[in-house]
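There is one chain below, alone, in C-alpha cells, taken in the form predicted in complex with this ligand.
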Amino acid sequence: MEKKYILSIDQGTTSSRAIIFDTNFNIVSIGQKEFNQIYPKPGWVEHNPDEIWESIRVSVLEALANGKIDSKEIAAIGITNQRETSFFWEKEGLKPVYNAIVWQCRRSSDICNRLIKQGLEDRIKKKTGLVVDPYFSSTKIIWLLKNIPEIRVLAEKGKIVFGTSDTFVLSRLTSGDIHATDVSNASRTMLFNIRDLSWDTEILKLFKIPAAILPKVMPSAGVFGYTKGLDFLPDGIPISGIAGDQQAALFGQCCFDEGEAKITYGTGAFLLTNTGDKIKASRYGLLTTIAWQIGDRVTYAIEGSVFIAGAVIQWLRDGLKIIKSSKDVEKLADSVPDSGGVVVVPAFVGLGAPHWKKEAKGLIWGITRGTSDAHIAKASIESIALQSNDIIEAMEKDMGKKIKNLKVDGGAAKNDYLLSFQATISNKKVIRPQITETTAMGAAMLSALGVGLVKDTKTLKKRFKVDKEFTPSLKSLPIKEIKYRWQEALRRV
C-alpha cells in the first residue's frame, strides 16, 4: 500500500489532537479529544497519563476515520507536545507511578525560592538558558523524589523513569523500546546544558536527580523508533520528528533563518525568534532555548511569553459581558476610530516577559465621560499587540539587530485589527499563513525530513502559503504617544 500520509500527534495541555497531512503538507483530516484537568490543591495542576494516552488513541482513530485513511498508508509520525509537563512511569510495563505534573503547576515554588536564595540562579541560567521557576520540569522532579521516597528508591535503581509528554508518548508508541526525547524538549527541563547538548552533571548532582531516570536526547528530525504492539496503528511506522509545541510552531512557520520570528496569539502569546547557531543570553528577561537540531546543526531561539493575550478577549466576553463571542470584538472595536486614549493593561496574573512583575494587577487607564465599551474593546485588542511589542523590542536589544518580519498563528490571529495594529506599532510586516495549524505542521515537517520524504528546509519553505500580509498601514495612529501612554500605564500596575 502506498505510504502517502504523515501523522502529526499534538499532545496539548487541554486536549490531544491527531492531524493527518499529505506529503505536500495539506491537512487531510483531524481528530481531537479533550482530557481532564486535575486540581488537587490551589495552584496545583495534574494530568492522568493513561487518560492522555487514551486521548491520543481516540484522536488518531478519529482522524483515520474522518479522512477514510488506512493506517497502513501512514509513512511517518511526528510528535509535538505541551512542554515541561513531567511524567513518571515504570520502565517495565510503562505504568504511570504518579499523575503528570503540568507546566502550570506551582507546587515547587518553595524549591525554586531555595535555589534562588542559594545564589544558583545565574549558574543555572548560563547552563540551561532558563530562569529558576516552577514552570520548568526539574523542580517538579525534585518535588516528587522528595515527597514520595518509594519513587526515589526505584528511580535510583533505574526502575522508574522520567520524561516530558513527547517521551511518554514515544515510549507507549514503541511499547517501551525507546526512552528518548529531542533537544527542544530537553532544553525546557532546566537540567539540560544547551551549550554541551547533554544533561548537566553538576545540576543533576545539586538537585539529587539520578541520571538513570533521564531519556536519551536526540536531534529533532530522524528516526526515534518504530510503532510496536498497538491496537490502532500497525507495527513499523517510524516516529521521525519531535519538537515542543512552540518550537514546532516556529518550524511550521518556516522561520528557518536567523532573525525570523513568530507569535502565537492563543490564551497567552508566545514569541520566538530564531537566533541561528548563536546562544543569546538575554539581558532583558527572555529565555534562551533550543529551537531544533537537524543532523549536527543546532538552531537556537530566544523566547518570551505574554500571560494574557486572547484571554483578555475572553474577559470582555465572560467578565464584562460586552461581547457574546470572541470574534464579536472586531465589530465592536471597528465602531470607533481609536481607543479614545484608553489603555488596558491585562495584568490579571502579574506581568510576564520582559517586565516580570509578579504582583502586578490589571488596569484600565484614561477613562473619560465619553469612554464606551467599544473603546475598552479596542484598547484590549491593542494590549495584546503592545505586550508583544515589549517582547519584540527586548529581543531586538538582545540580538543587536532587527527582526525581519512576524509570522502569526493562534486563535486571536484571526483578528485583522490586531495584526494591522501589531504591524504598525512594531513597524514590521505581519504574515498570516493559510494553514494556521503550524504546531502540528512543524512536527509533520520534521518527521518528513527525518525519513527523507523531503530533502531540506529550502524545499519546505517553497510550500509556505500566505493568507494575508499586514504592513504598518495605520498611518493616522500617534504611535509615539500610544507607546508613551502604554509605558506610563505599565508604571502604574
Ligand code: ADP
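Form predicted in complex with this ligand already given; the form predicted alone follows:
Left out here are the partners and the other molecules; the chain alone remains.
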C-alpha cells in the first residue's frame, strides 16, 4: 500500500491532537481529545499520563476515520509537545509513578529561590540558556525526588525514568523500546548544556538528579524508533521528527533564516526569533534555546514566554462566564470602541519573560462604574498583545536590531482584532499563514526530512502561503497612554 501521509501528534497542554498531512503538507484530517487539568493545590497543575496517552490514541483513530485513511498509508510520524511538563514512569511496564507536573506548576518556587540565593543563577543560565524558574523541568524533578521518597529509591535503582511528553509518547509508541528526546526539548529542562549538547554533569550533581533517568538526546529530524505493539497503528512506522511545540511552530512557519520571528498564541504566547548558529545571551530577561538540529547543524533561538495568553479567554468563558465559547470573545470586544481604561494582567501563574515575577497575581485595573463585560473582554484580548510586545521590545534590545515581521499561529491567531492590535502596538507587520496549525506542520516537516520525503528546508519554504497580513492601522488608539497604563498595572501585580 502506498505510503502517502504524515501523521503529526501534537501533545498540548489542554488536549492532544492528531493531524494528518499529505506529502505536500496540506491538512487531510484532524482528531482531537481534551483531557483533565488537575489542580491539587493553588498554583499546582498536573496531568494524568494515562489520560494523555488515551487522548492520543483517540485523536489518532478519529483523524484516521475522518480522513478515511488506512493506517498502513502512514509514511512517518512527527511528535510535537508541551515542553517542560515532566513525566515519570516505570522503565519496565511503562506505568506512570506520579502525575505529570505541568510547565505552569509553581510548586518548586521555593527550590528556585534557594538556587538563586546560593548564587547559582548566572552559572545555570550560561550553561542552559535559561533563567531559574519553576517553569522548567529540573526543579520539578528535584521536588519529586525530595518529596516522594519511594520515587527517589526507584530512581537510584534505575527502575524509573523521566521525560518530557515527547519522550513519554515516543516510549509508548515503541512499547518501551526507545527512551529518547530531541535537542529542542532537552534544552528546556534546565539540565542540558546548550553549548556542549549534552546533559550537564555539574548541574546533575548539584541537583542530585541521577543521570540514568534521563533520555538519550538526538537531532530533531531522523528516525528515533518505530511503532510497535499498538492497537491503533501498525508496527514499523518510523517516528522521524520531534520538536518542542514552540520550536516546531518556528520550523512550521518556515523561519529558517537568522532574524525571522514568530508568535504562537496558544494557552501561553511564545515569541521565538531564529539566531542561526549563534548563541545569544539575553540581558533583558529572555531565554536562549535550541530551535532544532538537522544532521550536525544546530540552530539556536532567543525566546520569550507569556504564561497566560489564550488561557485568559478560557478564563472569561469558564471563570467569569461572560462568554459561552472562546469564539464569542471577538464579537463581545467589538461591541465597545476601546477597553474603557481597563487593563487586565493575567498573571494567574506568575509572569514570564521579560519580567519573571514568580509570585505575581492576576489583576484587573482601572474599573469604573461604567465598566462592562465587553471592556474586560477587550482588555483581555489586548493583554495578550501587550505581554507579547514586552518580549518584542526586550528581544530587539538583545539583538541590537528591529524585528520587521511577525508570523503568527495558534488558536488566538484567528482573532483579527488581536492581530490588528498586535501590529499597531508593536509597529510590525503581522503575517498569518493559510495553515495556522504550524506546530503540527513543523513536526510533520521534520519527520519528512527525517525519512527523506523532502530534501531540504528550501523545498519546504516554497510551500509557505499567506492568508492575511496586518499592518499598524488602529491609529485612533492612544498608544502611549495604553503602554503607560500597562506598565502601571504591571507595577501593581
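In this text, rigid core is short for the largest set of C-alphas that superpose within 1.5 Å between two forms. Model, not experiment: these values are computed from the prediction. Residue numbers count along the first chain shown, from 1.
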Inspect the rigid-core superposition and answer whether the C-alpha of D334 shifts by 2 angstroms or more between these two forms.
yes
Take the rigid core as the frame of reference and indicate whether the C-alpha of N24 shifts by 2 Å or more between these two forms.
no
Under a superposition restricted to the rigid core, does P238 display a Cα displacement of 2 angstroms or more between these two forms?
no
By how many angstrom does G319 shift at its CA between these two forms when the core is held fixed?
8.6
